[in-house]
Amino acid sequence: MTKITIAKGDGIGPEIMDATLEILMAAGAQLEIEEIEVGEKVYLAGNTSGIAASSWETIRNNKVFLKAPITTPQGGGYKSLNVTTRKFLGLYSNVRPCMSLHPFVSTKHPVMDIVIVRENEEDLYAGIEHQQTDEVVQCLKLISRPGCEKIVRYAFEYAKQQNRKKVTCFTKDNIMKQTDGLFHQVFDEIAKEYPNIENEHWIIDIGAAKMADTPEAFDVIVMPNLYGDVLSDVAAQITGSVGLAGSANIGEECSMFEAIHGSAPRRAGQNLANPSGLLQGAIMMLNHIGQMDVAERVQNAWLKTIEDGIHTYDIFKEGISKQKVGTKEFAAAVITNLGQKPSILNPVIYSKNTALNLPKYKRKPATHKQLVGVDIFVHWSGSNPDELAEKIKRIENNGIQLTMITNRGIKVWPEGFRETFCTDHWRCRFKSTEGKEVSKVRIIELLKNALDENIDTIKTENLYEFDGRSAYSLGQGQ
């Protein structure tokens, strides 16, 4: 018996949760259920996170959380509960299987069967944003070695457990050589530990185009957070319906399982909603807690129901579907099919799977870190980079000089193009004139000199070398 936390959520959430739990219990799931309330009512009661402190404790104690969709009120500073939960509980891996159900659910990709494994905690979703000048705002893209290692290893372990043949990595490291470059580098390192699983890397733009056009070329795809968020919805949609997809959010301590669709308040209380997305999340939950035989029984019964043409309104299609049913009737049909298998769709076999082997991250030995310069960002409303350079050069001090100015990443000094459009946000790069390590005291002197010259400094970024390797980007055009 496994104790789990559930939340019925908002909109169609209570209906699809009731249907899902009815199916699980009928299939023999050994679950003890503890319910909490999250979502719209909690938000509107004045809690901007949508969850009470006592509910956090329930989730952390039980370790497993099955959540129906919730409604986040517009405006008012309300935070996404999904994002908050993933970060607070360290749910670093988001897993979304996307399989077509041809010919029973319309799709242009009848043999599609891929799994998107998305990093869940960092990247641009760190949510660190600032307005820096009148014209420019920034969002920090944070990629860490622990984050990369955990998600890439999860992708390979998942492929190994599920008897999948290939893991593909999508990044944009031809442009973001430091952040996406680290993700790709870690992928290549870990791939060597799994010689029986094919591995490959695609640049995200052409990889996404290939996935949308020829998804059968892929098996498991692992990506940083933003790319994975976008493409997992694309993948789910091109299988036939986002409403049929569930997802797992896995951490070292806790896990959360859910449908990927929203709360659909316009459909609430009408016995119309398709519970399949949440049911798919629940099946992943059963696999995660070791009840693989029950997961197998439920998944095959669900496939048999789809194959029998018993469909809710969202996937019902004349000539293919046999019977249009509501939420409760769909659940009853799945229960009736427990113990049966589909004859056209491929039945699943989960009961022979072994547990995932996910060792905790081990920190690598520290490298030699050397400070070799600094980027000072300034707010300046002029448009002539040569004029700015003359102004900035006045703040140079002994051993550190201005070597480059960029605007939105593009080198505009020295030898910039007059055609380059410039905003009021400038990066001024200072490097050691002697090729030696730069003292932080010298950087403080630069900033003091800038203050004396009435230069509006916004921020600084230190330029480092690690074991002699430059660990900062060049200006575009350098």
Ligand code: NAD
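Numbering follows the first chain given and starts at 1. Just so you know, these numbers come straight off a predicted model, no measurement behind them. So that the term is clear: the rigid core is the largest set of C-alpha atoms that superpose within 1.5 Å between two forms. What changes on going to the form predicted together with nicotinamide-adenine-dinucleotide (NAD):
Superposition on the rigid core between these two forms places the CA atom of P265 2 Å or more away from its counterpart.
Give me the form predicted together with nicotinamide-adenine-dinucleotide (NAD) now, not the form predicted alone.
What follows is just the one chain, with no partners and no other molecules.
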């Protein structure tokens, strides 16, 4: 018997959770269920996190969490509870299998069977955003070495365990050379440890196009958080419906299982929703907690039901489907099929507990870090970069000088183009004039001088070299 936490969520959540639990129990799942309330009601009762402190205790004690989708109210400072849960519990890996069910579910891609392994904790989802000038807001994209190592290793270990042949990495490291560059670099390092698994890297734009057009070219695809979020919806949708795919969020101690889709509020309360996504999440949960026999029985009954043409509205198609059913009737059909196997779709055999025991991340020895300059960001409403350069040069001190100004990344001084559009957010790059190392005292002096000159500094970024390697981007056009 495994004790799990469940939350029925919002919108279609309660209906698909009831259907899922009914199927699991009928199949003989050994589950003791503790229910918590999360989502809209909790938010609207004034709790901006969408969850009570006591519910966190329940989730942490039980360690395994089956969660229906929740609605994040728009605006009003409500933070997404999904993102918070993944991060609080260290659920670094988000596994999203997307498989076609041809010829029983209409799809342009009959042989598609891919698994998206999405980094789940960092990237732009750190949610660190600021407005800095009248015209400019920023979102910080954070990528860490442990984050990359953990997710890439997870993808290869998953491929090994599931007898998958290839792991593909998607990034945009031709543009984001530091952040996506690190993800790609770590992928290349770890891929070497798995000589029996093919590996490849695609730039995300053409990779995404290829995945939408020829998904059979891919097997396991690992990617940073935002890309994985977007592309897993695409992948699920092109198998036939976003309502078909489940998702496992895995951490070192806890795990959370869900559907990949949201709460579909317009479909709520009408016995319309397809419970398959949450059911697929629940099957991953059963495999994770060692109840593989139950998982196998449920999955084969589900495949048989799909094969019998008993379909909810989202996948119902005249000529392919036999019977259009609601959430409850679909669940009842799966229960009737327990013990049976599909005859055309491949029946599954689950023999392995899928929980992976990965080595803990080990911090590497520190490298030699040298401060070689600073970018000072300035809010200035003028338009002529030469004028700004003249002002900024007044704050130079001995040992540090202005070398470049950019506007949204593009170099505008020295030798900018008249045609370049400039907003009110300027990056002024200072480098050392004497040798390489810059003392932090010099930076503080620069900021003090800027204050005296009435220059509105909004933030600084130190420029470092690590073991003699420049670790900051050049200006575009530099």
